[in-house]
Each structure stands twice: as C-alpha cells, then as structure tokens.
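First, one chain by itself: the form predicted alone, in structure tokens.
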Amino acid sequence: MVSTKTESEISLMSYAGKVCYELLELMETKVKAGITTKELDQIAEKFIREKGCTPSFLNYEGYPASICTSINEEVVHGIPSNRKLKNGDIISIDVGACYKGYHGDTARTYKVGNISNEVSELMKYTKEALYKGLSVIKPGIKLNEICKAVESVAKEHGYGVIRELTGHGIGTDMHEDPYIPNYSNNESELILKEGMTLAIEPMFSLKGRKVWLLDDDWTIITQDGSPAAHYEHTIVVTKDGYKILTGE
C-alpha cells in the first residue's frame, strides 16, 4: 500500500529532510584524509540530536551506527569504524533523521583529496542520474518513468546499475512501498499521485553490476572491486511536479 501524506506530515518530513541536508553539508567540511569513519558517525549523531531529531539508522534492524559510510568498492551500508580515510578514496555517506515520527533520507558521495578522472566522472554522472530521475516526476506518470530515466544515464556511460538495491517510499517508516529500481522494469506500474513521498537513489558502479554482502551482514561491495557512487534525495510529489525535502 502506497500512502500519500497530508500537509502537516509533509511539514514534519521537511524538517527531518532539512536536518539531513545540513548534515551532508557539514560532512563536506569533515571528509578528509586521516579522519576515521567512526569520527564522522559521532559528529553526525551529535548533530542530528542537537537538531531535535533521532538518527533513523541507529538500531534499524540491528544496524549499529547513525550513518552509513561506504568507501570505494563499498556500495552501501558500510559500518563506521576506526578505518581512516586516505587520499584517493571516495566515500558515500547515507544519513537519515527522524522528527516526531517522520523520516528524511539522503546520500552523497565525496572525494578524499585527488581522485582519478574516471572515478570523478562516475560521481558526476551518478548525481546527474538522480536529477534526471527527479525531472520526470509529476502526478499521473508511471513509477517506471523514474526508473527508466535513471538507467538511461548509466547506459550512456557504461556503468553498472546495482539491481539488488533500490529507492523506496518513506514516511513514518524508513522503507515504505513502493520499491524504486534504478532500471526499467515491468513491475513499476504504480501511477504517481500528489502527496506521495519517495526516496530516489541511484547506485552505480564503474564496471560490473554484481555485488557481494560482507560477513558483517551489512556492507555491500562490488564483486569486481570497482568503485561505486550513491546519491539520494527524499521528495514529495506535488500537484505539478515534485519538491526535494532533503536539499535547497
């Protein structure tokens, strides 16, 4: 069942989303060689709580941290640790905040120092895919139009689309219906309506699309070791388009 949200519910999600956006802006100033992912997690938890929210990810199905920190070949769900970032790394940071029972969810990939041109382009075009997916959103379209738009960017540049991982609905639960694949498919026939709240999140790898789950039961990596990028926004479908709740 895909729900639509009232104006008051969207207002609560907007605040949660604003906190998430501001946190990723803060992370931009903190991501540098030598910092540990656990330090980033501690900064994030403190920030979320100071804003009157709770970390959506902490203890979610047993997840042990407030943010996900996924480095290089780690696609998503990397657990913060004492690992230090080093020059040439990329790191995807996924954050969630809950305000009065309503969630915001957003992600961004950052470079650490100097990275190769091909990895820089992977980041650039994964982000472009997010906004291309968003650009088609309006009431009356099929959900698959979003999926198709995101996939078109990966196809154009030869990137792997991680099929096991998808975007999703969001609201009082972190993950609500519908699931939103990043590739065109026959299942995404839902017609969008005003008030639906969705998290759109392309995840592309530089080469192959196949992934493995590590022994920690959370971290998902590319099988071929190629780097991956991840960008995400929470949005609400409006009467004539969409509004991003996790950005400006």
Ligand code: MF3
The other form holds:
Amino acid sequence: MVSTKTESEISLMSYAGKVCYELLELMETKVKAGITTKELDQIAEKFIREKGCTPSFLNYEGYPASICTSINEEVVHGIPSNRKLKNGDIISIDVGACYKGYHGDTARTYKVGNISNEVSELMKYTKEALYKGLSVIKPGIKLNEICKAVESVAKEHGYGVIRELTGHGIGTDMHEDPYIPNYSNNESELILKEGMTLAIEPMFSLKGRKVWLLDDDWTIITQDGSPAAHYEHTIVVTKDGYKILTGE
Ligand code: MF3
Ligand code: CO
Ligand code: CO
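Alternative state: the form predicted in complex with the ligand, after the form predicted alone:
Okay, now the whole complex, with that chain kicking things off.
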C-alpha cells in the first residue's frame, strides 16, 4: 500500500531530512585520505543523536552501523571498518535519521584526492540522473516516468544500471511501497499523488550492471570490479511538483 502523508508528518520528515543533509555536508569536510570509515560512522552517529534523532540504519535488519560507506567497486551497504580512505578512492556515503518515528534517507558519492576523468564523470552523471528523475515528479504522472528519466542518463553514457536495488517509498518505515527501479519497467504503474514521500536513488556503475553480495551479507559490489556511484534524495510530491526533504 502506498500512503500519502499529512502536513504534520511531512514536517517531521523534513526535520529528519534536514539532519541527513547537514550530515552529508559535514561528511564532505571529513572525507580525506587517512580517515577510516569507522571514524566517519562515529562522527555521523554522534551528529544524528545530537540533533535529537536516531540513526535509521543501526540494527535495521541487523545492520551493524549508522551509515553505509561504499568504496570504489562497492555499490551500496558497505559496512564501516578500519579501512582507511586513500587518494584516488571514491566513497558513497548513505545516511538515515529518524525523528519522532519518521525517516530521512540520502546519499552522495565523494572523491578522495585525485580521481580519473571517467570516474569523475560517472559521479557527475549519476547525480544528474537523480535530478532528472526528480524533474518529472508531479501529481498525476506514472511512477515509471521517474524510472525512465533516471535510466535515460545511464543509457546516454553507457553506464550499468544496478537492478537489484531500487528507490522506495519512505515514512514511518525506511522502506515503504512503492519500489522505484532505476530503469523503465511495466510494473511501475502507480500514479503519483500529492503527499507521497519517496526516496529516489540511482546507482550506476562505470561498466557492467551485475553485482555480488559479499560474505558480510551486506556489501554489494560490481562483478567486474568497476567503480559505482550513488546519489539519493528523499522528496515529497507537492501540489504542482516535488520538494526535496534532504536539502539542496
Ligand atoms: N539507505 C539505504 C537505502 O537507500 C538502505 C540502507 S539499509 C542498511 O535504501 F541497513 F544498510 F542501512
Ligand atoms: Co539510502
Ligand atoms: Co533509500
């Protein structure tokens, strides 16, 4: 069932979303060669709690940390560890905060020092795909319009669209209906309505779209080892468009 949220629910989600946005801004200043992903996780957990929220990811289906830190060929759900970032890495940081029972969820890919032009473009165009997906959102459109818009950017640049993971509805649960694939499909028939809250999150790889799950049962990596990027915003469908709840 796809729900619509009331104004007061949306204001709780927009606080949770704002905390998530500020956290990704803070991460921007912390991502540097030498820092460990566990240190990033500790900074994030402290920040989320200081803002009166709880980390949405911690203990979610047994997930052991407050953020996901996915490096290079890791697509999503990388678990923070003692691994140090190094020059030339990219890292996708996905964060979630829960305020009075309502979640925000947002992600970005950061570069560490100098990266190649092709990887820099992968980041740029994955972000562009997120905004292109958002740009079509308004009441009355079919969900698949978002899927198609996101996919079109991957197609244009020859990137792999990860199919095993999708965007989603969000609210009192981090993952609610509907699921939102990043490729055109004939199941995304839902007609959007004002008050729906959605997380849109393209995940693209430089080459192949196939992924594997690591033995830690969380980390998703590309099978061909090519780097992957991930950008995500939580939004609400408004009367004539959408509003981003996770900043910018
Ligand atoms: N934030 C992820 C998403 O965008 C889900 C993370 S689940 C976790 O949907 F358990 F790994 F944290
Ligand atoms: Co997320
Ligand atoms: Co999400």
